[in-house]
Structures are given as C-alpha cells and as structure tokens.
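Starting off, we have a lone chain in the form predicted alone, written out as structure tokens.
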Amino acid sequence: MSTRPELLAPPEIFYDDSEARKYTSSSRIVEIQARLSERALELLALPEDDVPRFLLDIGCGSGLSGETISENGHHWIGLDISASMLNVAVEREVEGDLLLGDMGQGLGLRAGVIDGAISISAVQWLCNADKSSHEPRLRLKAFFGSLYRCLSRGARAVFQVYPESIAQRELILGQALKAGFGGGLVVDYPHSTKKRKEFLVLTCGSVPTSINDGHKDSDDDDDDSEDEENGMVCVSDRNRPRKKQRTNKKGKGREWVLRKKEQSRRKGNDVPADSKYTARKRKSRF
C-alpha cells in the first residue's frame, strides 16, 4: 500500500526537480490525468457555444490537465506552488499562463474573472498541517474565499479530490459551503474499490444545481461485472447553509465555562481561577 504523498512533505518539497520530472515523464500519470481533466470539464458543464472560457487550474503541475483545457479550445491560467513543476511546464511549454503561488493563501485575482476552475488532486493537501502557523481550516476559507470571489457568478468549480477520511472529506465540503457555494460531491463507480473517483462540484452563487449524468467506463476490464454494474454517481445536492439559530442561551454549562476560560488565558487575559463554584447557577435572589 502506497504512502499518500501529502503525508511525506510538503508539496513544494515533495515535487522537487527530480519528482516533478519523473511525475511528468510517466506515461501512466499523464493517461490519468488526462482522464480526469476531461471528466472534470464535464462536470463544469460549460456552455457549448463555440466561445473560448478562462479558467482557473488550481495546482496545474507541470501543465497536464492545462493541456487538456486548450484541446477543449479554452484559455487558462494555472496556479502551484512548485517551482519545479512549473519549471518544467515552461520547458513543455504549454499554453496558459502560469503562477507561483500558495492557494491556501487566497488567490490574487481580480472578482469575476474566471468562467470556471478545476482541480486534480490538490485540495486535499491543505488539510494538512505542513508548518507550526498551518492551520487546515482558515486555509480552506481562505482558498474557497477568495476562489468565490474570482468566479463569475453562476460559475462552476470542480475538485478531484482524495480524501484521507470522511471528517477530511466533511471540513472541505464545509468550508466551501461557508464561503457561498453551492454544490455537493459526485462520486463516480462508488462500489468500485479501483474506479472510485470524488468530485467535489461547487456553483458560485445561489444557483440551483443539478447532476444526474452517469460516467460509465466499457474499456476497463479489470473490475468485476457488480462494479460495472453500479458505475454511477452519487450526488450530494446541497446549497449554502442558513446560520445556525442561536439556541439553548441559559443552557451553557461548566465544561463550556472551562473552555472559553481556557482559551481567554491562551490570549493572555487575567481570568479568576477555577473554583468549585466556576459556572455554578445563582439563585434568582439571595
């Protein structure tokens, strides 16, 4: 069983020249990718009208899933954060434009920019915490705070995503539904061990979304007839969640007391020690 490469290092560290090299020269690699590119740019369902989108390739690499954009007729602009990688897709010189950069930093794009995204297998990297000052869930709303911003509304965003577990796979789909989205996860051939694929498919804005289209795969052999059979998607349809109603007010007991207590010395406040009586009721009158 292979080691998750997120787990190893960082990305900018992991994908050094030798990898990214090695990543791009595997004729394997560059038949998948090419595979999920085009499964993402279904999902994003663009209009077929002819006219060229600008979109957004998050964690473009060395330019593999770019590519598959441009034989779409589209432009592009891809972000990563390495060097290496993009380095190498200078030297293949591919067609869209290229930027260094750190998406768990927000992207610097102007509002209402970019007719579309999509991403393969990047997202899942900012759950982890690679320096002391990481923390997976501000960068997540930073990344899908700023990814909002940047998208036209009633613009798509779709993520290939490999999530390490389900509470992973939950802090993503949350903290894209806080920034505004709206949206849910497809999962292509769920019963299939080997053909499983999530994507995570975002609207910019209140739009109603709705996926229903099957991605059935007849040249695979190497799964059983039951996975062939289930080769479906499963979609999670949920739009952007209303506000928690603020409930039980008078019902904050001792152990959320102790906590906030905690966390305001954490903050350097001059908080009374804890007692026996720390959150105890008062009567109505003494």
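Not measured: the values here are computed from a predicted model. For clarity, a rigid core is taken as the largest C-alpha set superposing within 1.5 Å between two forms. Positions refer to the first chain, counted from 1. What changes on going to the form predicted in complex with the partner chain:
- With the core held fixed, the Cα of residue 266 is displaced between the two forms by 2 Å or more.
- Remark: with the core as the superposition reference, the CA shift of residue 51 between the two forms stays below 2 Å.
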The other form holds:
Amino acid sequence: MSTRPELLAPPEIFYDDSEARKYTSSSRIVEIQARLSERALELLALPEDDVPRFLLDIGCGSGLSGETISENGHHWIGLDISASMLNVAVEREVEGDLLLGDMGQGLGLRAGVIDGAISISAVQWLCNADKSSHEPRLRLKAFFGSLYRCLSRGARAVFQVYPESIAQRELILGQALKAGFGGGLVVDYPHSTKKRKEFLVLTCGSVPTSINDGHKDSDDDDDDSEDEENGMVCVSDRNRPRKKQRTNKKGKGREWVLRKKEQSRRKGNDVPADSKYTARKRKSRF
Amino acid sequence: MRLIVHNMLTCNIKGVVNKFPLRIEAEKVVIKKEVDFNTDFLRHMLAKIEWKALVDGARSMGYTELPDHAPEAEESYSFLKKFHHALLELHLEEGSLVCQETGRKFPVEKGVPNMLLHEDEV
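Can you swap the form predicted alone for the form predicted in complex with the partner chain?
Below is the whole assembly, all chains and molecules, this chain first.
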C-alpha cells in the first residue's frame, strides 16, 4: 500500500514537473478524475436550465476535473498551488482560467460571485502543516470562510476527499460548519474498500435542499434516490404491519368441514352428527 | 487571465481595505475568439459584474468599446457582443495585477496570475 502523498511533501513540491506529467499521462488517473468530477458536478445540483454557470475548481491541478466542467457547458476558475501542474494545464489549453494560489491563505474572491465549487482530491492537503508557520486549523478557517463569502446564495460546494482518519474528516467538516455551511457527507459504495468514495457536500444560504443519497451496489437493500435532486422529498411508507392478524376461516366453509368430518368417520373416530348447526358462522369472540 | 476572473479577484493581503479592483499592467494581451456566445450566461453574469472595474480593466488591455454604464433596461445585441468580447475573449498573457492600496504586484505569466502571498502578508 503506497504512502499518502501529503505525508511525503507539501503539494507544490510533491507535484513537480515530472510528477505533474506522470499524473496527467496516466490513463487510469485521468479516468478516475473524470468520474469523480462528473459525480461532484451531479452533487452540485445546479438548476437544469441549460444556463452555463460560473464555477470554482479548487486544487484544479493539470485541469483534468476542469475539462469535465467545460464538457458540461460551464465556465470555471481553477486554483492550484503547484506551478508545475498549472503549466501542464496551460499546455493542454484548458478552457477555464487558472490561478496560482494557496487555498489556505483564503481564496481572495469577491462576495457572492461563484455559482458552485468542486474540489477533487485536494482539500485533505490543508490538514498537514507543511511549514512551521502553518497551523492547519487556521488555514482551514481561512479557506472555508473565504469560500462561504464568495459563493452565491443557494450555491453548493462539493469536495471529494480521501481523509486519512476519522479525526481528519471531523476536522474538515467541523471547520466548514463553523464557517456557516450546512451539509454533510455523501458516501458512494460504502461497503467496498476499492470503490468507496466520500463527498463532502456543503450548502450555503437558506435555500432548502435535500442531500442526495450515496450510490450503493445493486445487490444492497435500498435503492438510489437520485430524484432528490429535483427537490422531491421521499416520504417513507408509514403503513406499519399490524400485529399478527386473527386468521379467519376463509377457505374453510361448511363443505370443507363436512368433508373432514366424513373422513374422520371413515377412520373410525367418534364424530358428532351433522346438523344445521355444523360449520355455522359463530360470533367473533369464538 | 480573462476579465471575468479579474472582476472577481481581490487583494488578499492582511489588513488591506481597498482590495478591489486590482489595477492591470498589461504587457501582452491575446485575443481568443473560440468562446461560445451565450446570452443567458451573459445576462446571468451581468448581475454580478462590477461594471467600472470591467471598463477600466478592458481599457488597460486595449479595448475601449465598452460603454461607461451598463444598460438599465433590455440589453441590445451589440451591447452583449461587446460585453462578451471584453469579458471572455481578452486574455492577459503577461503583465501584473497591482494592489491599489499597497502597490504589491501579482505577476501574470503565461496567462496565470500568481496570487501566492508571502509569509508576512497572511
């Protein structure tokens, strides 16, 4: 099992020219990034009105996730701390605008201008103190505070993260909530160690929305309720099964009883004589 | 860097009050004309754009066709074309963005502004 990159070096040093090129030329990584970006865009729940939106890609790297955004018809700004990764993005002539910057220093964007933000595999880098002057908590605070300000009302931020530990996940979510965000975690394929992916979905402002359920494998009990994206709320079935009901003798009418009595007589049992009272409907308390 | 981004960028240095807009010092401007003309998007952005910053920014990049004020009522087609051009088709390849209050320069190389702050500016 390979070491986590953020334990090896700070991102601007880890993602140097050769690593940047390796990252972008690996078809496996390209495919994974594309899938994660599509899912993140889905979770952004942008209105389906075919109007292009203005999005932020945090930790955009060489522009792999940004390309997915462009393919979906939106404009975007990409922020990354590694000049090498951004150079690759420039070479690939991505359609978004790129910024060289450190998210832990605050995003430096005007209030209410961004329609949505995504981040693929980047936010966990904030949790490591790469320089002696860094204090992860303060950097997370600066990041989430500035993000909250620059998002427009009702906008969402979706982060795909690989948290190192529960503590790290709590730290990230805690700082996000302190900054004023609402929201929570969406986990796709929670039972599969390989396929499991976590998305932190944060909402900004007072628009009531429902958080989507995570994807599950088809052999699991529940279904996907992706229709939550349309604003529908799923109401669970309130029909509780009643306690074991009293069986009524539906299939056991008079004829059946007479037949059974005859059978019993043939066997030689002592059976009461048939009369007009045989198999008569009794009062319910019987 | 296009003006749509410039219109959102502020100076992030601690303690600075006059953060927006950043003054553009253009050394190399390129025009890229492959951007889709989408009136819905333009109207959506018009509500968010700081018009004066856009006009000044466009002037620094050599484009002077923008009117001084955005139209109050229904925008004409010719206005939207100019707006589209200024917002999405003018690229600053080389130059710098200058903070109006401190004079700090954020260099722009290969179209990418370097907004990294030094340790003492955070």
